[in-house]
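Below sits a lone chain in structure tokens, taken as the form predicted alone.
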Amino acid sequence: MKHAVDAKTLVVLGTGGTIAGQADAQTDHVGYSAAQIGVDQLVESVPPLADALDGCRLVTEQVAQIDSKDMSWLVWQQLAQRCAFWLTDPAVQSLVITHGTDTLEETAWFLQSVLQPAKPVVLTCAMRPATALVPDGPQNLLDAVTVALDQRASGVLAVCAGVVHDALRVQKIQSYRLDAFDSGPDGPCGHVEQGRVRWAGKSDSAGHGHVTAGLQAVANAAEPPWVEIVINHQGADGRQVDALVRAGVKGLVAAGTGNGSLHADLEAALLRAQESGVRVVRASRCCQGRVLPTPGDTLPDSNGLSPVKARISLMLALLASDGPADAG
């Protein structure tokens, strides 16, 4: 930790990721090692942060140091508890979390679902390591602090390449480009321009109709309920579903084609799973748009969530209740 807490405080929590990565060559943007630089060093590498803070005290804490592709339930538990700790401090205005891009959208939705914070919790990241000739992490961190201190900010947000996304909509859609995230057809909720936030529409991620476990249930669970994603495709059949059911899976998210459509054989297996007591939710593998329910649907839809976010909501629903629960 870098400073003692005082009035008007912003906390930066580090978890690793590309933003903290290092490569042997400045031109290497893919052959790097993630999570090599501590959050203190990241903050110190952005001198303009002092002006952006505008007198607000800065506190840093290293919660984890991992490549986000390796994000685990244990790290999620620790991160949620540290966020909750700081959010309850009346001196703390907001949080910024440095995170890898690969699972950022999942962590954002997990934190929003579990904490539903009124104060802003802003995740930021980088597509280039800190050792790049022109790294994007410092600007992203500066922009995240700008958003976190904006009086109109609330809930869990993500900031990358000057674009502000909310936890509900954000998706990584690009494997290499600096502007790697998208908010679908509704668009982002804002942009950072010359040190100021220009807000657009912002969806209500707080409730969204989800049955969700609270922080205590998450903290007490040694591991989450087992929920897997199965994908519809040409020739999809039910063997994978049947095998998962036999192995004890508790929930299944079907990433359907188009409007959540499923091969007849896969759908039959999912219906068998549902009848056996496995929770099943139907999403779409399309990166834009959502499943629009129709009368007589036999499998519940994800209420607009992508497959990976529907999986998180289903895990939390299973944690929250032993009775029927809806991940959508």
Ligand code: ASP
The other form holds:
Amino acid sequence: MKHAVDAKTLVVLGTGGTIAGQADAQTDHVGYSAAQIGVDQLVESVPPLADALDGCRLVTEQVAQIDSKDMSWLVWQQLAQRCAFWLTDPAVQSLVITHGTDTLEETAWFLQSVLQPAKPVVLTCAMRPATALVPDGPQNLLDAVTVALDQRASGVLAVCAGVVHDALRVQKIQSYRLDAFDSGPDGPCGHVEQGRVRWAGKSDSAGHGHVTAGLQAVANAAEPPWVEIVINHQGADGRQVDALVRAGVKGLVAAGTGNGSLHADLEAALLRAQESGVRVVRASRCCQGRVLPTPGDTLPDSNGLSPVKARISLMLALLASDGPADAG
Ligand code: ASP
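Form predicted alone done, so how does the form predicted together with aspartic acid look?
Whole complex next, starting from this chain.
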């Protein structure tokens, strides 16, 4: 589909996921193949989109067709570039991205960090394949378009099961239920009800200062800096960290227990890693709350980011860094 320069345009970028998935049986919600249906067909399967668009022109583009568990740096590079291309077009009002649920929060944080868009970029998804007796994808797509065209929307957002989340807070917390995402104790940005957005609070993503790489640095990097997550648990020791350092890891995120606490042996290995030049950041494996710094901390905390988002910020900080970088 082509867009006219004098029209307001909404662009839907397809990347795959369960929303584009197909199963052999209508009752099968787990044994399906993700990423089978093209974005054009997804859009066509939601006739009420015509009303929601309210005269806005719709453009679709298939950027990738993958299960988001396999999300790669290459797809992220392409997606960021296509988003930037459309966002700089004055005729484009907003973007919607169809995406798998598994790594949606990571893509949301990556795009927010790299693009920091003023226009809305709304990710949406589904927990059931398109072939389900009652699929959730069509309603999610319709809701995402409603949010994307709302005058108060901005930055990278996620819409699932009628709830609007910001890129900073969104987290998949459910492996099966349709309402699979949560924004933690600060709550969601809003809800979509009967084709209208009821805003509940502001997105925190834009104000979350951290060192990040721009689109050019991302585009130029054949591979991102190697950053791994190690988790604290009963009996955690430093062998994994030592092995990663020997193998050339550039950054480590420690998913600590509680307030980022670490087994003494794991902490000792992380300090050795830090002394050898590896960047280390401490997050919490708790799915809610954040690591609060205490005087004398020897490992910096993730400034409220979950381990997977702290990993992205650390990758981007390393990519950008020619001086000290703050992953949080
Ligand atoms: N594995 C799928 C994906 O992330 C799950 C989903 O979309 O719900 O693409």
